[in-house]
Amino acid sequence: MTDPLIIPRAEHGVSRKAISPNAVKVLYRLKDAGFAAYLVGGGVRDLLLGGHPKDFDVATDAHPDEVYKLFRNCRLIGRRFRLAHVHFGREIIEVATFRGHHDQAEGENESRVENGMLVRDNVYGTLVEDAWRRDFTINALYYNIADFSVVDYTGGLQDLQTRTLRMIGDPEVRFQEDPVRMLRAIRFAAKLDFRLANELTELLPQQAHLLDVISSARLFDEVLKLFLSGHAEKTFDLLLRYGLFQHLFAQTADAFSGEDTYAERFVRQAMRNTDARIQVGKPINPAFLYAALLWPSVHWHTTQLQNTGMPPMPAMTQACREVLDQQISQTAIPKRFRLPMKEIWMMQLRLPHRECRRSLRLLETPRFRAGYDFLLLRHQAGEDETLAELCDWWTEIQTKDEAGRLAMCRPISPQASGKKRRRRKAKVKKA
C-alpha cells in the first residue's frame, strides 16, 4: 500500500457551504469526540466534478455502538454491514466504521464468506484498509473535516481527471465477493459518462453469470437504481453491450433475437420517456416501468395464444400470468406492483372499443392515465399504425366537457345491445 495522496483545501473544489448542513453536524460531533470523521464516497466524486450530490456518507473509526451513544438520533441497521443512520427529518446522514480485510476476521459473526461470495462483513479497521476496501477509486475520494483535505489512498483523482472508472484490486476477484458490483459498474459508467476500464470491459461478459446466485429481490433494488438514475437509455445500451441485461430480463432479451425490431425499439423509447419525465422532475411508477421492460414478451406470447385460437381477453391474462411467474425467479416483483402492471397490460385491449359508456367508465379508472401513457408508448416505438388515429381519439377526449365526450363516442351497436340483453335474461333464468 501506497501512502495517500493529499491534497489540501486551497487545492481542491470541495467546500463545506456545498456539503450537506446535517453531514457538517455529524462530522463535526465525531471529531470533537475524539474520532476520525470523513465525508467519503459518491459525495465527494460528485463535489469534484462540480456536481450538487444530494446524498452524504459519513466513514470513521466510532464503532456503531459509539456512534449511537453520540447522537439521539441513530437508528443502528443492518447484518451484512452494521451502519448507523443519524435522521434529520427525512435527511439521512449514514455513518460507517472504517472496514478492514475480511480474512482478518476473529469470528464467524464478524466475516463470512459463501463460495468466494462476501455473506457478511463487519470488520473494523484503519482509514488505508477501507479505501482499499471499497468498489471503485473514484468513490474512494475521503474529505477530512480536521484539516479540509481530500485523501486518495487508489488513484481516484487521476481517474476523475480521465473520466475512468476502475475497479480497485482484481476486478475478478471482486466480482466474485460481490456481483452486483457489475451493475454498479454500469450505473456509474452511466451517470457519469466515465469510460471502463479496459480490465473491465473484457471481464464484465464473462463474469455476468454470476448475478444469476444473487437474490430476486436484491436484483429488483438494483433495477430501479439502474433505470431511475436519469440515464436510462444509456444504461439500457451498456448492460445490452456488456451481456448483462439477458441475466435481468431474460424474456425481454429473447424477445429482441428475433428479426422484428420492435421488441427493442419499444423498451428503448420507454427507457428514454423515463429519462425525459426524470428530467422535469415527473415522478416514475416501478409498475410502469416493469410493465415496459416485460410488454415485448407479454405482447408476444399473448399473439402466440391468440394463433391458436384463444380470445384476446382469456390470452392476454394467461401471456400476463406466465411471464410474471418466470421474471420473479429473476427479479423480484412486490404484489403492490403486479397489479397495477396487469391492469396496464390489459388496458390495451380495452382502449380500442371507444362505445359511450365503455369510453366515459374507462376514463374514469385510476389506471387510466397509466395505461393510456403505455398507448402512447406503443404507437412512439412503431407498433402498429393503426395506434395513432387512437391515440389521437383519447387525447382529445380527455380536453372535452361532458358534452363533447358523448358527441366523440361511439353509440353502442344494435348488435352488441342484443348480446347484452340475451346474457341478462340468461341470467335471469338462471336465478
Second form
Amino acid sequence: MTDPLIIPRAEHGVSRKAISPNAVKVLYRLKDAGFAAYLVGGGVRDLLLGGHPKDFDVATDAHPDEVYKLFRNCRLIGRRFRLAHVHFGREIIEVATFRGHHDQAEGENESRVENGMLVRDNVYGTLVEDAWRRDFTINALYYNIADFSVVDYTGGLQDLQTRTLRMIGDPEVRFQEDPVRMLRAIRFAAKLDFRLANELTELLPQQAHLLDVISSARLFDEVLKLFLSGHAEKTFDLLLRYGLFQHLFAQTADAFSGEDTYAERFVRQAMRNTDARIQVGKPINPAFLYAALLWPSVHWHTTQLQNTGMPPMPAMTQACREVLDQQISQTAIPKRFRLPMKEIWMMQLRLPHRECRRSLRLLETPRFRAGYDFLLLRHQAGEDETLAELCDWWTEIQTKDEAGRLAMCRPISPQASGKKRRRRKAKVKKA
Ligand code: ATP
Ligand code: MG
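Can you return the structure of this protein in the form predicted together with adenosine-5'-triphosphate rather than the form predicted alone?
Okay, now the whole complex, with that chain kicking things off.
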C-alpha cells in the first residue's frame, strides 16, 4: 500500500469553523484521551467541495466500548457494523472504529462473506485499512484533528478535482460485497454532479440484478435517500440509464415500456416537483413520493379492471392492493405509509364529483392537500385534457369562504338527481 498524500492545513480549505461544533467536541475528546480521531466521509468531501455537509462522521482507533466510556450521551448501535452514536440534542455524531480487511478475519469479530456478499463487517483495523474498505475514493478522505491535515490514501483528492466518482478497489467485487453501493454511486453522481468513472458505467447495467437479493427494508430506506437528496430528477434519469430502476420498481418500469409516454412523464414530473419543494425547504411526505412512483401501475390496473366491467371504486381498490402487494417484495413500505398512499389514490376518484356535501367534506379531510397536489401532478404530466378545468375548480374553491364554496358546488350529483327524478316520476305515475 502506498504512502498517503498528506495535505497540510495551509493547503486545503477545511476549517474547524465549518465543522459542526459537536463533531469538533467529539474529535477533541477522543484525541485528548490518547486516541486517533478523524473526520471522514461526506463531511470532509462536502467541505472540500465548498458545500454544507448534512452530517459528520468520525473515525477513530478507539473501540466502541472505549468510545462509550468517554461520552455520557453515547449509544452503541448496529449489528452489521458496530457503531457509537454520540447524541447532542437532535444532532448525532457517528463514531466508527477503524475497520480492517474482512479476508484476514478470524475469531469472534470476523466479517462474513456469503456468495461474495459481505454479511458482517466487524474487524477492527488501522487507518489505512479503514480507507481501503470505504466505497468511493472521494468518501475516503480524512481530516486529522491532531494537525488539521487532510489524509488521502486512495486518490480521492484528484477525483474531487476532476469530479469523478471512482470505486476503491475492483468495482465488480465491491458491488458483489454490497450491491447497495450501486445506488450510492447514482446518489453521489446526481447530488454532486460528478461523472461516473468508465468502469462503473459499464458494470452497473450488468450488475443491477444483484439488487434483487437486498432486503426490501434496506431498499426502502435507500430509495428515500435517493429521491430526497434534492436531485431526484437527475437520480431518476441515472437509475433508468443504468438499468437499476427496474430492480426497485419493476411494475413502474413495465408501465414505461408501453407506447404511451404518460407514465414516465408522470414520474419525472413528480421528481421535479419533489426537487422544487426541497429547494424552498418544504417537507416531503414519503407516502406522496411512493404514491407517485406507483401511480402509473395503479392507473393502468384500474383501467384494465374497469374494461372488464368493474365499477371504478372496486377496480381501484383491487388495483391498489395488487400493486402494493407486488411492490413490497422489492421495497418494503411501512404500514404507516401504505394507508395514506391508498387515500391519495382513492381520492382521485372522489375529486371529479363536485356537489355540495361531498366536496365540502373532502375539503375538510386531513389528506385533502396531498390528494389535490396529486391531481395537479396528473394534470401537469398531461394525463387527460379535462383535468385542467377540474384543477382550476379545486384551486378556486379553496380560496372561498363558506358561502362562496356553496355557490360553486352543484346541489346534488347528476346521478343522484337522476334517481330522484325517476322516483318522482314513478310517484306521479302511481298517483
Ligand atoms: P451523505 O451523508 O452526504 O449522504 P456520506 O458519504 O457521508 O454521504 P454515509 O452513508 O453517511 O455517506 O456514510 C459515511 C461513510 O461511510 C461514507 O462516506 C463511506 O466512506 C462509508 N460507507 C457508507 N456506506 C458504505 C458502504 N455501503 N460501503 C462502503 N463504505 C461505506
Ligand atoms: Mg454522512
